[in-house]
Structures are given as structure tokens and as C-alpha cells.
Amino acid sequence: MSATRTPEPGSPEPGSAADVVRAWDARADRYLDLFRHELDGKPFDRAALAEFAARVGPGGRIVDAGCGPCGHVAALLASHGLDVLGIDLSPRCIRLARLEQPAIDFEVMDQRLITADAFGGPIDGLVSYYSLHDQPKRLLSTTFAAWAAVIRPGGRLLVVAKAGTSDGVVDDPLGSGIRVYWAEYTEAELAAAAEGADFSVDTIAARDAYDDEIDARRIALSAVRT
């Protein structure tokens, strides 16, 4: 699938942070309909996430980056003992998040633009939840690269993508009725591009979709900050 297409007039470019605004903040009340209990029948993702939790220890900094409307992953990790900052390009995401999960800190911000000065100093860990699928795949080393600088030396990393070699602007798969990009990856280009980012990938496991998921097998990328 080709990333370029010449957008329409005064719309922004597709895959940039303004696409990104656009497109979440139209379907971000959808999501949550559809997704704020999806945890409850994904083991191996809880199981992921609960492994990230425990090598980060308790009470380490994390950043739950792309965190969505729904806030569930960022409440996962706090229930397992971590400070949580969930943090999102959509203020419509974010003002729902935080209506869902009030005990945690939600944050208007662009992942790939984050700071450790932002965070009071480098973070123990970074969760990349299904935030990828957003942005063209020639902007996975740069991302990659944003969350190692925020990330203290022996911090944590973990990355959850769909996989598959799509790359462009689709019909949105969940249904909303408008158009959003759509980026896939496969398990080296993760693996590269963490390792280009001075990561060193412990595991990357894989699933294929649940029954009431879209048909993309799931990869979760384990990796610590070098």
C-alpha cells in the first residue's frame, strides 16, 4: 500500500501530528465504546504487560505513549505498582481518558516531540500500545529514537504492533466511516529500528488475532535502553 497520496485542500498531511489530531479526535468517543474493557480477553497482552511492569519494579516512571481514549493500559500498569503518565496527540483522547481513569496523570503531547526535561528528568520505561499504526513507517527510527532519549540507561521498552507490510491511507478499520493512515510492521523493521535506537531487544513475541480483533497477527517487543 503507498504512503502518498496528495491530500484535499486544507486538509493536513496524511500520517502527520495534525492527521493524527484529525482522525482521533473524530473516533475517539467510537474507540472507547468499543475498546475500554478489551483487556478483560487478551491474556497474552496483560501477560506483556504485567512482564514490563515487573522488570521496571515498582513505583518506576513509565510513559504509556498513544494512550487513547480509554486510559485501560495506563490503569494495567498502575495496578502493578508504576507512576503512569498516559500521554496522547488528541485532546479529545485525553479528555476521555481522563474522565475513565481519574487516579491518573493524562497529558496532551506528541510522542515522537517528548523530552526528559518534560517528565522532571529520564523515565524508567516506555509503553508503545498500538500507537504506531498512525504515522508512515519512515518515521519509525525517529520514534524510536524520541523514546530512547527520555529513557534512562537500563530502562524498559515495550512495543505492541499489528503486523503485515501495509503503509498508507485506508478506510478506517473500526469502522468510523472516514479515512486514516495505516502503517504495519513486521518483526525485523521493529527489531531494527530499536536497535538502531541503542535498544537491546530481549524478546519479541508473537499471536495471531482473537476472534473479535482485526485479522493482523500481534507482535510485543521487549527491550532495554543500552
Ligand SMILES: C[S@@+](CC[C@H](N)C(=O)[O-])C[C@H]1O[C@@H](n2cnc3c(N)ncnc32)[C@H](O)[C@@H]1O
Contents of the next structure:
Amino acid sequence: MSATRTPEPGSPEPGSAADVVRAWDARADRYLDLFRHELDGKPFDRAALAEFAARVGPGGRIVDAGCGPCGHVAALLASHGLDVLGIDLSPRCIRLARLEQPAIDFEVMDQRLITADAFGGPIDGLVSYYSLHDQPKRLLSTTFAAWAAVIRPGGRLLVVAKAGTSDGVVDDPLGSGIRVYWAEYTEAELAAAAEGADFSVDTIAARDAYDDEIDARRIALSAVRT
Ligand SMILES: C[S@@+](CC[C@H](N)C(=O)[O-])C[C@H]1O[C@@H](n2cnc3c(N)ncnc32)[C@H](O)[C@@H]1O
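Having seen the form predicted on its own, can you show the form predicted together with the named molecule?
Entire complex below, previous chain first.
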């Protein structure tokens, strides 16, 4: 999976913020239909999110970065007692997430440009559940640095990502028919980016795809802000 075609004239730079909005506004409704109940069949993921919530502690203020149109990760974390804000670059994703999870707060925001002021001060944790795949891998360290800047020392980070080596424009793996940016990561890349941004990694777990998923290993990195 790599970049082989020239983008249409006038289309956003692949992997840019404008490109994320283009790609996700176009397929947010489809994604919601496909994935709104996905956590029901994913015990590994529910356990990772529950462990994150336990480590943050009840009432902790956390951000679900790249929350998508389902808002189901934000809702699960809220059910564990966390005070959650879901953020996403795609206005369509945020509109759908607000309808889907009316008890949760959602805002349009770029996870690479967040500041503590936007959250009323440093937060207790951040979850990135598949929010790193739409951007070029060269932006990985910038993204971790942005997360580190808003999480208080001792605060928690959970990153879930698909494993692999892709870093370019592909046909949408979800079958929407559009071209999208698609980056995958190794455990070593994620760990290096975390350690390079003042996080201390405590666990990196991985699982194979469940039967109904795209065939790729999933990585879950858990870290604390030093
Ligand atoms: C694969 S979806 C995952 C959505 C959700 N976390 C879930 O698991 O259902 C990736 C999401 O990340 C968002 N995203 C990608 N880059 C982002 C950025 N820089 N800032 C905020 N959201 C971003 C996309 O708009 C999209 O909604």
C-alpha cells in the first residue's frame, strides 16, 4: 500500500489537516454505520480502555483525540467515571458524535494543535484510538509532543494503532471508494515517539485482528507523562 497516483489538482496535500477533513467528512456516516457497536465484540480493547480509566482515576479530565463519528470510546471512558472531551478535525464526525452520544462533550479540534488553555488547564490523560493513521509518519513526534504539552506530569496516555509499514495514499481500506492517507506503525516507532516526548512507556500490548476486522495487528501503548 503506497502512493502511486498523483492527487487531483486543487485537492489538499495528502495527510494534511485539510485532507483529514476531506476524507472524514466524506465517510463519517459510513464509518458510524460500520463501527458504532464495534467495542461490544472487542474484549482486548475494552480492557485496555478500562485499565486506562482505572489508572487515571474517577473524575479525571481526559481527551479522546480523533474521537470519530461514533464517540463510543469517549462514552465507554465516561462510563468508567472519567470527565471526557472528544475532539476531531472532521466537523461531520463531531456533528454525528454529538447526536450519537448526547451526554458527552465533543469539539472540532486538531490533535496536533491542542493547548492546555483549550481544556481549562493541563488534563489527566489522553486516548488516541486509531487517530494516527491519517497523517504522514514524519508527523508522529510532533503529535506526541502536542499530547505531552497538554497532559500533566503523572497523567496517562493510551495509543491504539494498527501495525505495519504503510505511509502514503491508498484506496480507502474501509471500501468507501475514495483515496485516503494511510499510515501504520511499529511498536518501536510508537515507543520511540513516546519516550522522545517526555512519556515513560509502561506497557505495549498487541493482538491479532478479530475475525470481522481488517487483517492487521493492533498495538496498544500505555505511558505516563514524566
Ligand atoms: C479511524 S478514525 C477513529 C475514530 C474513533 N477513534 C474510533 O475508533 O471509532 C480516525 C479519526 O481520527 C480523526 N483525526 C485524524 N487526524 C486528526 C487530527 N490531527 N486531529 C483530530 N482528529 C484527527 C479523523 O477525523 C477520524 O475521525
